[in-house]
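Have a look below at one chain only, the form predicted on its own, in structure tokens format.
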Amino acid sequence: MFTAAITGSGVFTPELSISNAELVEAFNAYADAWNAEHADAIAAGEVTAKDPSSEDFIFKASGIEQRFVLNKSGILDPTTMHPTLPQRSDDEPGVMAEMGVDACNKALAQAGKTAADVDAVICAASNHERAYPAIAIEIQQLMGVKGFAFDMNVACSSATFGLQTATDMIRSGSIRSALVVNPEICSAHLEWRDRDCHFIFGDVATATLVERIDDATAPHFEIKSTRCATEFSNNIRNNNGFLRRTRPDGLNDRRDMQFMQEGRKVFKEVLPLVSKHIADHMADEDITADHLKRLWLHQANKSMNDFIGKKVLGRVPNDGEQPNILQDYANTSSAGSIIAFSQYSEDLQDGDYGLICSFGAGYSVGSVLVQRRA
């Protein structure tokens, strides 16, 4: 048996961002136009008028202040309300592959390694640009990685499940290293015309390099233990996949084909599931709250993270113990916990413990217990 370690991480951040103020202005213009168009039906009680959104509503509901996106103009156009990403030809790199390569190169640079040091690529994300060929294989080809590659999807837990998969292969000796990459174009499967969720998601890509600990050449995080769990639920669902495509006549413009969530049910059911998962994982490894220096949680909702942090630590987390990046990136699905890890891990000292945890549709929960090695 070999020991695995995270030796590098990287984040690709789009150049464009949308503030809550910009988002509210676009949504309210859309809602006003829709209400005017359906004024007679609203007056007759046949349909319900669309309520306006507000910056205060968004921040209180989520803790989000802005989000990065690949396309801004389409989302903020009240007559479009979705990203407009040009269809690329089969001879061009895919959008997700391009994002993923950027994040992978940053992870390799941090680890002091090159593509020649990588044996496998795992593309673990919520929504894939296509069914096949695998995006991971395209990333492999673009980077010049030998070995093999494959895609996997466990929604918001894809990154932690990917880390467990890479760790298990390294432990068994079948590979020496793997890049786990999480490109997320969340803006492409969000219903921007739905007040209850139009603010939730942003776009990003993250990557982690997992290697045999003996191959690490710089400070790294030894992977002490991993744990995954799933439990079926329809309360978070996406029936359509990647990009929304609406015919000019409006046909096929079905609300149930985009991201949907029963928010209150998710909050009530997921929180105890995640809290218990982390507590059991820590207990099995003889790790107490006093040992844990950092919690890198899935960035779904600030209230959820605050609840989990308090439950796991038995108190309100101190500044820095449970970093949030929601305010800047919004929910980025599988990439969220890795953004937090990448941006808030270098200050840990040799021997310090931390835990990466993601949770979401499935339901799914994944946790990775790590220890800093200088």
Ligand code: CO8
The other form holds:
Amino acid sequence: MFTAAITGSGVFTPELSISNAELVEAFNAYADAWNAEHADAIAAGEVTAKDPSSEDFIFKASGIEQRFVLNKSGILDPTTMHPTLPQRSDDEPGVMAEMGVDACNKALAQAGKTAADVDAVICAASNHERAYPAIAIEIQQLMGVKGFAFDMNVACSSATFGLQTATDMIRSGSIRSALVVNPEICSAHLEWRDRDCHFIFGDVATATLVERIDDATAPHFEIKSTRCATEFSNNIRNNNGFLRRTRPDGLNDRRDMQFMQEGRKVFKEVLPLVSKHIADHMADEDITADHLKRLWLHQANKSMNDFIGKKVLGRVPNDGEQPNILQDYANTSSAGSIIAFSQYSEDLQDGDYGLICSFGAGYSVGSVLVQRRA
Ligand code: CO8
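Follow the form predicted on its own with the form predicted together with ligand CO8, if you could.
Let's see the whole complex now, leading with the same chain.
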């Protein structure tokens, strides 16, 4: 049995961002136009007028201040309200592959390695640009990695489930290293015309290089153990599969194919699930709150993270113990906890413990316990 370590991580951040003020202005212009267009039906009580969104609500309910996006003009155009990403020809790299390669190269650079040192690529994300050929194989080809590659999807928990998969392959000896890459184009899967969720997501790509620990040539994080769990729930769901069925409730339009959630239920049900998951994982590894120097949590909602941090540590986390990045990036699905890890891990000292934890649709929750090795 071999030991695995995270030897590098990288983040691709799109150049464009949208502030809450810009987002709300666009949404409210759309809602005003829609209400004007449907004024008669609204007056007759046939349809409900659209309420305006509010910057204040968005910040208070989520902690989000802005989000990065691949395309801004389409999302903010009240007559479009979705990203306009031109169709690429079959000969061009896919969008996910391109942003994934950028993150992978940063992870390799941090580890002091090249594509020749990589045995496998796992593309773990909540939405894939296409079903096949795998995005991971395209990334493998663009980077010149030998070995094999495959895609996997566990929604927001994709990165931690991918890390467990890579770790287990390294432990067994079937590979010595893997890039786990999480390109998330959430903006194309989000309904920007839905006031309840239009503020939630952003675009980004993250990557981690996982290697046999003996191959590490720079400071790294030994992977002490990983833990994954799932429990079926319909509270976060979309029907964007290859079957288009007519539903009895008539909800077979584009809206049903995008991100849908019962946000309140998710909030309530996921908190105890995640807190217990982390507590059990730590107890089984004989790690107490005093040992844990950092918690890199999934980035969906600030109040959720505050609650989990307090529950896990038994007190309000000190500044920097549980870093949030969602104020800048919003929810980036599987990539959120890895952005936090990538941006807030360098300062840990030899021997310090930290825990990466993601959670989301499925329900799913994944945790990775790491120890800094300087
Ligand atoms: N502006 C002003 N008011 C609003 C707005 C708005 N934009 N939106 C809603 N309101 C109003 C509502 O109408 C409601 O009014 P009333 O009380 O009169 O009915 C009031 O504000 C409160 O609404 P909510 O109860 O919906 O608000 P919450 O306080 O619950 O906050 C949240 C909503 C932020 C969504 C919160 O419930 C939450 O964060 N829940 C957890 C969400 C979560 O973690 N989900 C995980 C999803 S991510 C995942 O698993 C990956 C999916 C795959 C990726 C997909 C990529 C796109």
